[in-house]
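Only one chain comes next, encoded as structure tokens, the form predicted on its own.
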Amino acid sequence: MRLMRIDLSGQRALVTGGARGIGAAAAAALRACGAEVAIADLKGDPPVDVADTVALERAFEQAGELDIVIANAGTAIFRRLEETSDAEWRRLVDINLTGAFHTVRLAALRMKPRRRGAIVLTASTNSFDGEADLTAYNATKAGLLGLMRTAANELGPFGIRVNAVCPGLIRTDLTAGHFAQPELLKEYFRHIPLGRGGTPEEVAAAIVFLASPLASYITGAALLVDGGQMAAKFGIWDERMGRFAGDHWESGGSPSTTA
């Protein structure tokens, strides 16, 4: 059986979001294989807003021609429907919806002269539930797939894929405050059947796969990265069947076993 390894040697990525979490992740795992990664970051240098137009425009002259870009920019804000201000809406809106639909644009743009090109957008398993306390975010990831589906539509004649992955609970700054819980993670745990959440690092690796010569026949395809979540439609882990070890379900477990 033939080895298929990853080799983006000569190619280059832009990576917005690309300070941290999963887009840290992401261009350390591009690096790996060997492209030169750009990173477009409100902590980057120089800090680049993606809804900030003229910033983000900039960012993509900087970084030159560009065979990948991994549109992963985003943020959340916990708050109930009613209490989610104006404010808050516009924000989330304009990073994770508006600021994606700015770096797919430019990269289509930029890809569609060289007829050729791969763009990863981070939408979530948010993109297909209504999970609560999160309406904005929701709505932004929900649109994410909208966005990739109709790049994928009109750039695929131009040698150009968009396709999505969609994390569930990955271990980020952004969900430190889940990972600090053991009674929420063991509640939320018990319906993804590996029974834990991911690492930044898994949704790297699927980012690489789509972005790479072996998903070469894939687009506008959304690839969940969940531990099988959304697959599920009720809870999988109980302690009949394992045991909950402080941030993960493992299995042998007993019907007297306690977490």
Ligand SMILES: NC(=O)c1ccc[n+]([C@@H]2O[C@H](COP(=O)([O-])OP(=O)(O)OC[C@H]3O[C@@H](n4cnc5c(N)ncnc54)[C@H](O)[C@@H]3O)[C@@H](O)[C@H]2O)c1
Given for the second form:
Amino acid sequence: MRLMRIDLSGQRALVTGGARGIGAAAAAALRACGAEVAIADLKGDPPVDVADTVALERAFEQAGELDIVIANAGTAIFRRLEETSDAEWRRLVDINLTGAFHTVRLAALRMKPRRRGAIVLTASTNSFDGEADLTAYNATKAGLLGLMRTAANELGPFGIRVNAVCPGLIRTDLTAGHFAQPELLKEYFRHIPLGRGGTPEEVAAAIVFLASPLASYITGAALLVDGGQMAAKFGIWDERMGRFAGDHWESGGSPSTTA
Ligand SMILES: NC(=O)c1ccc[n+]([C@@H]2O[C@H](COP(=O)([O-])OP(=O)(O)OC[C@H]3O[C@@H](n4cnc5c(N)ncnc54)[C@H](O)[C@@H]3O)[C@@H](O)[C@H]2O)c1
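Now the other one: the form predicted together with the named molecule, given that the block above is the form predicted on its own.
After this comes the whole thing, all chains and molecules, with the earlier chain placed first.
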């Protein structure tokens, strides 16, 4: 077998939410693999709101023919269920779910005639489980997997693969509040086999893999990028196994207690 490496030279990509965080890391990683990358972002130039169909369509037109589309733009509102207003619910659905729908629909319209393409959505571990105070966010992230799987069914016959990454807690602007609280992280990361949060680059690597020819037989898949969080039923880490070093657990003691 030849040395496997990801070569996306000659391919064009569009990343929504590509100005910051996971999207920016994905854009950089795609570029590092040789792709030409455009972004559509509220903080981009020009600003593009994925909830605005006209602005998003313009961004697609400017990007030209696309081989790879990453539907990543998203945000969160932390609110108790009964305190979530209609306006907050609608805004979250508009950005996280309808924005992704618009993105995937525009990608499909452009990729179908070319009979090729790869689409990756950024869902979440919260697509699968509940986390208090994130009703609207969790509902949109669960919805994304329905969108992804349906699109995989419809677009597979046209040579277009559709997959999702499901990150756990990743250090970005969105989660700056979490990462500013070591005590919270200590409890949170007890439940993560790898004992830490993730980096945008670690999610970007999974996005690039799914978008690349290395994933040529993968469609309709939701790839967890969570340090094992969703595989853990109970807390993994405690003081007998190691110590919490500010933002991660590190093992100490004998291998029998750390294995
Ligand atoms: N950080 C995490 O722990 C985590 C975990 C799971 C899933 N995610 C998902 O990853 C995606 C990226 O999040 P992040 O952590 O990188 O956040 P971030 O806030 O660092 O970056 C989000 C980017 O999306 C852009 N954006 C937000 N709303 C937009 C809109 N309406 N139109 C266009 N662009 C918009 C922002 O300007 C920003 O550049 C989101 O869908 C988020 O839900 C994040």
